[in-house]
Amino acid sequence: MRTTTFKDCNILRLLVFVILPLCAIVYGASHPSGYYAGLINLAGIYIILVASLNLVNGFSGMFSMGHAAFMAIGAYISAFFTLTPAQKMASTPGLPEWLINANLPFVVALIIGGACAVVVALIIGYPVLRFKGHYLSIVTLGLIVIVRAVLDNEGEYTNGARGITGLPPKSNTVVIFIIMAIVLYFLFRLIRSQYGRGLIAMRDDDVAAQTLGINLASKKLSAFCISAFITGMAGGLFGHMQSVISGKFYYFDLSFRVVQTSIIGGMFSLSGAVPGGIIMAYLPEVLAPLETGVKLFGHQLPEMYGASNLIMAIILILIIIFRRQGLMGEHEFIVESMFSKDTYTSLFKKEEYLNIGRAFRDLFTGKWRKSKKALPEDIDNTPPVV
């Protein structure tokens, strides 16, 4: 008899991966200026960022460190199309007249910001991605420095190091999570397509993939550009959520944070973006009181500046040592649950409720502790369907 696990229960998948997130979205939408709503929005943006990074670092076999640069490009370009002409005349008077007078819908501005990030990705990716090794990571680190220097020194166009303030707060919970769902669904279908299988083949063995007729340069460049487009849109969401953008927000620390999130969640699956994004949004806030001193069992602890960063670094090291594939590994049951018809129709199937009972029965009878070697009575003798 085959052991039933909770992963086989579509009703539990519906509860954990659909209903609970919807409750969080409803809470964030009903408290748009609340503290926890801001953390919910930040988690959604992190999920978008990590999913786009996993396409390059996890499924393509490359290693990019330049997400902060593409976020900055998307944030500034989208801001140019959403600010009022009066705001642009005050902060960025050097812009062309047509751009000063331009005012587009928020989603259109995000798409334009992502498209501009793609142009930059093409410029740096076309000569670099023809080589093997970690050339891309070095170039993207240099790109962050270049973008930061341009943003801080071109005062007529970017208001210099002072940044741009007063961005319209159009990046609300509903918009963020609708875009997150679209991005996850698009990447999920992309990875399961022939194109995605080509990316995985290139990641596992580029020589064998090339002998099968896969153009490595075009595959790498296309995946890099798709990732840059999604990252540019996430940068626009991030900037409009904060209502202020500056070059100092998009530097090495942000790129390292996104890479750290990807490693914690698991860069070889899109589902890894979900727990990784949630952990990276909430855990630093939970650890923040350690830096100002807290009471523990009646004793006042001293101020420990940098303790949250130290603990996050220790968590990353432990994951690299004991679970190198991240929390999710290569499993996709979170994203599969979100976009599977069986998840939503499980409420109307009697068998699904029986599965929950079997899962609890097998859990409490201890079958899950058995070794991988199947016992004779546990072997499923049902003949295969031809």
Second form
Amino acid sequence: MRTTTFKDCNILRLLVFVILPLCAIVYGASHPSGYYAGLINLAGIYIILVASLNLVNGFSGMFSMGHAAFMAIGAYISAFFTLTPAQKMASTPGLPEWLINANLPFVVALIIGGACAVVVALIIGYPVLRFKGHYLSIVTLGLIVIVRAVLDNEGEYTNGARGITGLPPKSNTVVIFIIMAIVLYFLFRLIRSQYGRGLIAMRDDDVAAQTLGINLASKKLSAFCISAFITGMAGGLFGHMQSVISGKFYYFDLSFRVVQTSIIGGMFSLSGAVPGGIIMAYLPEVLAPLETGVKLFGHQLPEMYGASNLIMAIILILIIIFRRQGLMGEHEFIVESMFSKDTYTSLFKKEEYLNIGRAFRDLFTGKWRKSKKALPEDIDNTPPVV
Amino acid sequence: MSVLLEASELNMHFKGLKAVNNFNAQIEKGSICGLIGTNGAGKTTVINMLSGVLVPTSGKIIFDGKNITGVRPDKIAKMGITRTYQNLRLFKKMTVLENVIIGAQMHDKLDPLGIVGNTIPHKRREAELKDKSMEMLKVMGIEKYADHISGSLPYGSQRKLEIARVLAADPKLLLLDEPAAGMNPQESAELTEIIRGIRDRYGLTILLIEHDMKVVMGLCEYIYCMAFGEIISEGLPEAVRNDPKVIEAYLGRGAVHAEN
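Form predicted on its own done, so how does the form predicted together with the partner chain look?
Expanding to the full complex; the earlier chain stays at the top.
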């Protein structure tokens, strides 16, 4: 008999991965200007970003380091459609007249921002992605620099290094998490379909994938564009959350932070975005007091500027040494339980309640049973950990 | 019988190295052809050219009446030439079943609406793919491993999995690169039966590279023998086996005299 683990309990999955997050979202939505609402929103945006980055870095085996550039494009373009004409006249007078007068609903502006990111992704992806190897990483790094240079120097259109201020604070918790749910669902369906299988095949062995009818160039380009679109939207959300956008916010710092998040959570799993995003949103806040000097066990610690970055770096190194596949590895149970019917129907099944009891029992007796005798049929029937 | 694949005057030169020189072959529909030769004779290069992985320096490949010289590998695969690899190229992190599904889905058109909406036709198609892949695993006799990670399989089964994977793609011509390498005599005898079985069952044409002469002589109806990039002998198995040039290539000049 197989031991029951907590992972088999759909009710627990419902509690941890659906109801608990919903409570956080409801809290964030009802205290829109609170400190925690800001953190919850940031976590949501990180989750969107990392999920879209994982599609490129984890599932299709390319490695993009320049997703901040797509965020910047998404943020600026969407801002052009949500600012009032008076604001645009003041900060970006170089825009054509129709754009100055344009005012669109927030979600439409986000989608246009994403679409512009796709155009840029196509332009740089088309020549680069037909080669093998790490060309894409280098080119995307260059893209960040290019985008920054354009934003800082085209003052007519972007207000230069001063950036654009006064974006309407439209990305509230509800919008962010609805978009997050849609993005996660879309990506989840994508990787579980023939398209996603093709991507993973391409990552594992591109030559074999090619001789099995997979067109590498179009597969890479399409995955890159899908990722750029989502990242562009997330950039718009990020801009409207901070209500200030400027080239310096979308530079190496942010780009590497997203890559770091993706590595900590697990590149090869969409679910990795969830713990990764939450950790990256909260940990800097927890560590922030260190920088200004904190009283710990009665001792006044000195001011240590940069201490939180140092600690984040150490965490990243430890993860790479001890759990290279990231926290989630290749497991998909977080996203799976969010979108599986079984999770929601479990409340009405007696069997599911019994499962919790079994899981507790096996937690205490499992070790003993394993050591007693490993039945041969146990070995045969249990599929290896996926 | 009609000719399925015709290669004429194929050359593959890597700078000064003539890996394959003036390769001519005609493969008849429904036959099992063997390609043998010493190490470094250029056998795998031929398969690489036929499957589109390498573009020949010169020459022409006609498959099923169409010129496929220089066509992209994925297009060639969709036309019906699939291949296996000498050094195994499995998708190691996927399960065995998923590996085969990759082959089975080859001819499918992308269905964005079905993917996103998880529609009923999409679900039905996924189920079909799964059934077909299970069938292929059964044909190769490795269905019990369906849920295992493919990299964890025993070597012989990995070879069989590779064949199952390409078989699921409904090929017309199967190129097998050393299918019996690393198998013990019993396994390779089994494989011989399986290969003949799938040829009869699915009406395939097979070109195989193999060093195990028991497999080659047991299976092939026509044999090409290569040495140093050129075909040195071709014909029925018996004739090739007794050809002094072949014996010389394998065993050296002395061996021919020793036999006499």
